[in-house]
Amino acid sequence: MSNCLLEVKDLVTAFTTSKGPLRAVDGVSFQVNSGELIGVVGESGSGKSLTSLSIMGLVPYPGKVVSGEIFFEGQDLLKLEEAEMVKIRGKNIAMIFQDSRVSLDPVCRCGEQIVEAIRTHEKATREEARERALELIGLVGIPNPARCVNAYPHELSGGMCQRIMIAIALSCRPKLLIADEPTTALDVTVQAQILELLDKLRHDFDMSVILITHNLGVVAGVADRIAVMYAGQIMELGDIGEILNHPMHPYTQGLIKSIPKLEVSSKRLYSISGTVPALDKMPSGCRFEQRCPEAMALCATVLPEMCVLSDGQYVCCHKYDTWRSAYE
């Protein structure tokens, strides 16, 4: 696509082990476009968090990216030295990390680490750096910049906080920002005052946002399309409306299930029966067959392809393949 900002392609990211290299991301593809909002959804253990810190260069050891393609702006990321990568992370991609609290540094002041954001990657004086600090506190919606440019993080509740790594990872105006869980430990008022911050800024900004969650229901009201990940796999990929309306996945049909109704109900909550499996007990075949209500005999033992449905949605499912009765 012409407006293609972010292209990933056949990532694959391991974790060296004494029982031999264990992929937590598989084979993961994905786009997205300029001014685009895409979430990555899955439950705990998916490979979403993985992911994105693959794409900022920062996976931890043991682990790396053993294969794939991270092309932004048609520049290939993981071909790049490490000296290069940083003139990108934090001004061209940024992040918003999974615990504000724990991300902000506890003995320094608030505003000075949106000053030291600002001045690591753009030639500005202290003072011009406070400056933008003060405008960038008072964007992201906390009343009384002046006060809070001098408070701790612990000084401040989680959602400002929040706001705060926010106002940093928007410091040097990013074409991509990655919020992982950034609505994490909040409560559902703060949530949804962060989603729609996040919603406004990236309009405001003009730059494209991956907003990864476990909770469907958390991007269903601001995401133009969503990626569904499971066992360090995308299920199924597709437009917003599309994937709400019309889950082709089973998996996607039971997180969407598992969304709690406003309607007064005496029904037991529905969840998803199993866990995610641990990454040296991986199937050989569909990563959800031990959980899926639709398993057929052929999900044991082969693992289906992407297919590409006739509305733009992509789902990884026999249930879509082409070629299946060939095996049964």
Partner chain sequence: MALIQIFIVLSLVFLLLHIMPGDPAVLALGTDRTVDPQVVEALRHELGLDKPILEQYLIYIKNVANLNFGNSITDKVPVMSYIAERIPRTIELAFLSIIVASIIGVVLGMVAALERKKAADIITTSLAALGISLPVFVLGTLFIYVFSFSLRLLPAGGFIALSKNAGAHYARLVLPVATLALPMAASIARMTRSSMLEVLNKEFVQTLYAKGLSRQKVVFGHVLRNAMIPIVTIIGLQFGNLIGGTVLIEYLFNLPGLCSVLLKAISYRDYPLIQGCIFVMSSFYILVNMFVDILYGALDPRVR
Second form
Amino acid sequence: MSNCLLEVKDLVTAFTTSKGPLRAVDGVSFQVNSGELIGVVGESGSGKSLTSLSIMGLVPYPGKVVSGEIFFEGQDLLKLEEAEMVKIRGKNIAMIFQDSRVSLDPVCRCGEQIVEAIRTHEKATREEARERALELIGLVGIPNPARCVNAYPHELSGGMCQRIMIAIALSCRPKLLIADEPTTALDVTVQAQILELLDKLRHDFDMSVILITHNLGVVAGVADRIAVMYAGQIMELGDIGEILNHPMHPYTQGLIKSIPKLEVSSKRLYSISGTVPALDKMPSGCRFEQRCPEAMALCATVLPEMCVLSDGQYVCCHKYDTWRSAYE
Amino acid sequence: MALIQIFIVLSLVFLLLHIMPGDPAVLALGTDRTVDPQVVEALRHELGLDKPILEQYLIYIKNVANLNFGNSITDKVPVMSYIAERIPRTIELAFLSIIVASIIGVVLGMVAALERKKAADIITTSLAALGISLPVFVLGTLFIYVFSFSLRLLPAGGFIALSKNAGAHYARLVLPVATLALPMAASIARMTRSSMLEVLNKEFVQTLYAKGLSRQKVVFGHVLRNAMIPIVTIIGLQFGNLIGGTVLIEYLFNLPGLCSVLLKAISYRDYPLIQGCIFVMSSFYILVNMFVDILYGALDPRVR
Amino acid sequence: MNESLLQVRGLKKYFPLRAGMFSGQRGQVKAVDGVGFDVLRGETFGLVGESGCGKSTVSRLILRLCNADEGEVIFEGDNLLKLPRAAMRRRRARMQMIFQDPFESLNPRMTIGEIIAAPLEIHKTFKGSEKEKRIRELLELVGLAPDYIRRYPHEFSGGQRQRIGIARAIALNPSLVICDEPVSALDVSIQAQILNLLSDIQEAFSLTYILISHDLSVVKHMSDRIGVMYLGKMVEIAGKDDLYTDAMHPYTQALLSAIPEFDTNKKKQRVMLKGDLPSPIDPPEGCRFCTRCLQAMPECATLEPRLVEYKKGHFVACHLYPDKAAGVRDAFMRVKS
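Having displayed the form predicted alone, please output the structure of the form predicted together with the partner chain.
The complete assembly is shown below, putting the previous chain first.
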């Protein structure tokens, strides 16, 4: 793939604790091509949010990127000084967060927060920036931009706040937008609006989007590719249709089967037994081994490697070890 | 609202004074037992103390409404002019110490919050704990001993009017202000630290960093303002307390301020003077609180 | 099966809105505004709606955790809202609740044994060693090791805590369990475990559930009949298959189509709603949904539609269906007369 915008290679992010480093993101590699929307799906504790914060260089203390490379337009972000990273954050890579009502400064007018984003990265007068803020607010589908500019976040609904967040993120025409659970805190009908808006804007602005969510249904409608994460690692990566219709990894299979579906009515849901292992009790082998219905002796001791199934489809499971040799 | 509060305070003061044992007329005429009862009765009549208590109360309220507290019983000077002479000194002391305390407290608190769990934080928090637990008179005595007696840098106290000699005036204020300000700075620093830490953990701070703002801009442009409400509250409370709470300092540094007047007035049951002092102090307290409420609104749109 | 366990009639709850201590009432939040439905013995009745629609308030009114302004709640033959306090307390043993947040609904200072024992003690059903035996039994029933009895809530994961909440709820053999968003705080793989547990327990103890959720797929999976709420009003009640194949109210249609579609091959045309929920402080006159409705007609803005039985077991409150509803009613009247 030639037009690669972002490439994450063997990213390891760990929390320093008294028990030693806990690797919450452990060897994650994927790439994002320009203009595509990639979904990162995982349950809580899968390391999906921490992966995105690592890209932004905003890993909270006591977390730290331990090793790996993150190439953005050919430049390794992990090697940049904070002063240089500040120029990329918000300008080339923007991010929106889960609960927009608490993600905006409560004592600052919405318009002001957009103006600030513009003036941080560009030489614009206050008036020019205000003009553009107004334009952006209209662009993200807020019915009365002039009124909204002067509103405080608590005066707006959750959906409106999320639109303001998107306006802030878009203010400098970023090449990559990371959306961390952008619709989780919203009602279903509003969620649908925001997803459609994101999908429309990525075409209009010609940007790539990393959409992080725990809800497979959210990415199904909009993503081109998805990465399924579990306990800090990517289990399966590839085309969305392929994965949803023919999941290869036992975890993905279980996840899809355990979601109640509207069309099917069965009395019992499939459920994956057990829970995600705690970070300090990670098995040395495959991390899904304890919950996996198809676990083999090998799985308990040897960590499986990512293997290529076909063009662009990757899976991290010993079941497919023979496939790999065949493909190679 | 503020007027109702002042009214309640004044009524309570009136009631308490009249419950309190001790006859002002007797005390004014001297404590020796041989005073002629008729003289006492005459003075009581002159002061209006022989009227029924309800009538005294009504007269009192009427006078207060006109800001007329009458004359001091002991030295016959109008109460208001007495207070007018003394209050600028106390207010000057209070203002200077609260300003010094706020600056030191907020700066130290911010440093501690930003350098959490590092050397600067540990030093500041332990100093703050010390500052809060150290009694004012110990600190004051210590200052006088070190700076006046040992080092001979500053005068130990007294008062010289600003118009006479500005340098000497302020030199005499340095130690009292420092003594008052340091314990207040300690509690302001603690409040600033915890408030800042709370705001720094809020999710919007992450958004600000994600927008590409530098640490300085995040801290000074957003976090500080969000953290300000509890800080303003504690500064306001302490400022209000200062007006009535400088007794020890005025005594220690031999400053003729409002508190020493009140102290004297109480010991002589000088009703008009006590009432005047309390009126001024409580009005000041209530004014400060009103100002703090207005500040809340300015700082946080959600309060409006 | 067709006997009603719970009948709710004309339930209303307005919360007054005051500006300050001395200023008068500034308005009221019409949290629940005339809601009525029946819950049949042994069924699961799903209650869906977006935040602020009043679904959680309804559950609290039923349990009398807060007092209703108007209406009736008839449970096993008695109107709960008129019951004296002592009788109500005894009656509460028959109706239990499972809360959304397994992290906040358990007292962190009590052991698991104490938490589950609390209802048993209040209603004095079990004593001494029998009580402990009962608790161990309950723990086993919800899929936890009986030895957990002396542990504290913080030692458990979200899914396990929800199991504890379920054990506590069924400790007194209730007939009705209200599940308020029982799985929304849980991960997908855990969610399936809890939903299955709820079904198993329902079957084993022939429980009746009221399931409150914003997640339509969960409600669909679990419920027999579903009520859809919008801004304090019930807009549609129907059997689950009926509701999903033949949603009548435009709001229900929009809600259904807004569910993120799982199947990528079938990109369906979404009915996209404009705008946000209006504030329940001054809800629109007429039909509450008229400000966002794509099919709103002039009369919708002025005349409030009533919830009528459009076809058997399918109730809807919408002016789009007046004729037929009236027709059915007329026909019914004709047959009667």
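Numbering follows the first chain given and starts at 1. Think of the rigid core as the biggest set of C-alphas that the two forms share within 1.5 Å after superposition. Since the model is a prediction, treat every value here as computed from it, not as a measurement.
Peer 1: Given a core-based superposition, decide whether the C-alpha of residue 20 shifts by 2 Å or more between the two forms.
Peer 2: No, the C-alpha position differs by under 2 Å between the two forms.
Peer 1: Once the two forms are fit on the core, has residue 311 moved its CA by at least 2 Å between the two forms?
Peer 2: Moves: yes, 2 Å or greater.
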